[in-house]
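A single chain, nothing else alongside it, follows as structure tokens in the form predicted alone.
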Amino acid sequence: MRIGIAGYGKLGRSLELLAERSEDVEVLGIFTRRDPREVDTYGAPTLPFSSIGEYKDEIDVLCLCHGSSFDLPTLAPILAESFNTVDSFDNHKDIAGYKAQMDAVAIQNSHTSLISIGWDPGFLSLMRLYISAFVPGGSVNTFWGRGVSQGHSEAIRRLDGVKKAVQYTVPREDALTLASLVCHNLSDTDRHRRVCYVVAEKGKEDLISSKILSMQNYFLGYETEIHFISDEEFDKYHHSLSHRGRIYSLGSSGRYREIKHSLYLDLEIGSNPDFTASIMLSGARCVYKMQTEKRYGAYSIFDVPPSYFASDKSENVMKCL
């Protein structure tokens, strides 16, 4: 399987790297917006994004590695008129408008797409979708954190002014509690409080402040802390990658329901793009799939049968039965 890389930030870079460790793999190129010559890659050659389209009828799957805040929403369905693609959309509130223009996009051009393949959206996801099927009477609560949202971070980092930026999820403890004890949904403002280090260009703080407290699907509605620091503060004290997330299920079933079942995920991931790369890496082997298939139009990890998202032998697969 033949893959490109568009865009070479944290997750770029880690899908490259395991890409290159993958034996049913090649990285055809690697596509950025920033001077090829001055991108040090693991070496996959490094192209200009300009000239993504002279490769349509080489890569089987484009990897999209941009940011959900801003570039996905605007390249990849412009991308997928020409590839099949996979790609880490986060944007929760958003995954279904979204799904929705990629499928016309790719079914107009006979392409694959996947669409919010990572741990969350993705991975989580489909934990979410098999508890709310399996577990009787239940309630699902996610949370994320204590770690960097590479999402909110990347927002932050796009408003002018900003120099550097971090956002750390964090559980809030009250809920933590009240999850593991009843059988209730809390809402995401419930869950969770951001906490935001930015470095700035000075005089521009309050400005700053004011657009990331009203950023729609980010921040607005939540507990929100910004703290500005210095440029040596942030490159001492803000450079984990590490996250976590956390579902808690109780159930009831019986004829009073009063026999009770619960049950709990607790992932903890030392590097976000590199747990993130891995399962974009897996989507691609899907989309090459399904594209042989003649399965064209957008997909979420709910429509791919399981056993595709493997790389071993079928044999090996039943094993994990």
Given for the second form:
Number of protein chains: 2
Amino acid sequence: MRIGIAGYGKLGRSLELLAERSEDVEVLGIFTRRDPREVDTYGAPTLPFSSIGEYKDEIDVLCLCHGSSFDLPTLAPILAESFNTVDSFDNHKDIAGYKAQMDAVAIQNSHTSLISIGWDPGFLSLMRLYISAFVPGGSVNTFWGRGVSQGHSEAIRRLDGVKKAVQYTVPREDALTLASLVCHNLSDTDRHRRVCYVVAEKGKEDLISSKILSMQNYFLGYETEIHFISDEEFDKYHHSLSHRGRIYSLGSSGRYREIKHSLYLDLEIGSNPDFTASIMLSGARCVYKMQTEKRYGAYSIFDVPPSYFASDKSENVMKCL
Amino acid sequence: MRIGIAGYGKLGRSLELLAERSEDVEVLGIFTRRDPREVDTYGAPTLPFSSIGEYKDEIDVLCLCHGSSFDLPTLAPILAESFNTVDSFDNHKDIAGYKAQMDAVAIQNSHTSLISIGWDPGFLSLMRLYISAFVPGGSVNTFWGRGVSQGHSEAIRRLDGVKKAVQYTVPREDALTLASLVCHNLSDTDRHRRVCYVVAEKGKEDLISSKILSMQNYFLGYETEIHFISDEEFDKYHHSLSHRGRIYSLGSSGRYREIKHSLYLDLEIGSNPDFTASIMLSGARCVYKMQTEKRYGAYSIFDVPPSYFASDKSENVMKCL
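Moving from the form predicted alone, what structure would you give for the form predicted together with another copy of the chain?
Every component of the complex follows; first up is the chain already shown.
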């Protein structure tokens, strides 16, 4: 399988290293909007993003490693005209619309796209779906973090007077306890608090604080902490890439609902981009198989039979059963 | 969806109660080889197993609740001639052969069968497959128990001189620790020990012990404990239906494999038959959908797109993403 990597931030770099180590994958090129001569890769050739169309027939699957906030929504539908694609688009509430848009383009051009495949959305989405179907009367509570939310960090960085900013999503301790004891679905604001570290221009702290706290969908309604710190402190302490995802489910059965069932999943991720890249590369293999079977269109992980994710269909699949 | 329940042991009974509570499901009948007048159900009509063929056109999906050791391998392929079926056949090493047999019958008769769908094989099989695909360089260790293994209990009961017997599969503490610390796949015998409680005829204890310990595929190579107990003690203490399944996975990424990832899943099941029934009923809904789409043949959970397990495709699926 010959892949291309579009976008070379942390995710693209993780994907390159992983692909270079995989015997079945060849990285044909990394497409960047920066000056390709100034991009230091693990070894794959860098090419100008503007030339990507020339590689239309040489790339089996193009891995889209751009951000979800601005780049993917505009670039992905254009790239899906010329390529089979895989991405980890993660704006949960916009996924349905994004999928419809990608589906139309992919079908029209006889391409296959697998969208929103990372650890969440992606792996944990699968868990939620299967838990909802299998655990009788089951609650499902997902906790993210402690880890950086790119979307929330970006939202702060766009504010006037902000020089640097990072936002950690942190599970609320009381909610973790509650989810492990009571069969009840908690809201997102009940489950998480948001901890922000900001480097600000002098005198603008109060205004920034009030703007953060009133930001709808991002901070409003959440328990939010804001710490203004120095440039040095920021650079020294805030470069962790780790993340965590936990799911609690409680259910019951029996004549009087007296029989209890519980499920606990704890995913500790040393590097968010590395783990996401690993799932995306697995998704790229699916896209490659589906494309050879002429299964065109845009798919989410829910549309793909699990067997497509086994490296060798007949043997490894049966080993897992 | 009108279902039939074939076999009315603990699993059939759990399935009946669950189905009666589901608005979208009607239990058309329970088919038993016992005298139907002597079978006390939650309310569904009992019918002689021999009459099952008469209900061929009235049952959408037949839920096979027979045991995996003897009944399913012989009965299921016959029933798949006349019905769409779902079962939780759990002899891991025979699944491939069983599936091929069911597939041939189902295709020939334009029926759909979903096989081996319970919590393991089934739910945990899915977890193993996705973990293998997604966790970079990941180990996967599954631990069963403490809980009763029907197959192992039956194997003991067949021995001469055994009146009653139950076998608990128990994770080895050293293996649990190892799996949480080291990225290495442990063997089944490394991970589990087998604890047996037997009511025996007087004087036959030694012979029974040596026969148990030398039984290939079941006890040979395992750390095995055998306790001979009285009839009264057996009846008093050995009717728990609970079970447990845990999966540990460790992986690594990064240039020097210095970045660590870990996954821990803990499924605590209050009642094995209740939980298995819940997954089977969810599987019956899939079979029903697939049959209307003329997807004939025998499928394992690996062949079915996850979205088929969502109760309402468009809405609930997106909620999980």
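If you're wondering where the values come from, they're calculated on a predicted model, not measured in any experiment. The term rigid core refers to the maximal set of C-alpha atoms that superpose within 1.5 Å between the two forms. Numbering follows the first chain given and starts at 1.
A displacement of 2 angstroms or greater separates the C-alpha positions of residue 205 between the two forms, with the rigid core held in common. A movement of the C-alpha atom of residue 71 falling short of 2 angstroms is seen between the two forms when the two forms are aligned on their rigid core.
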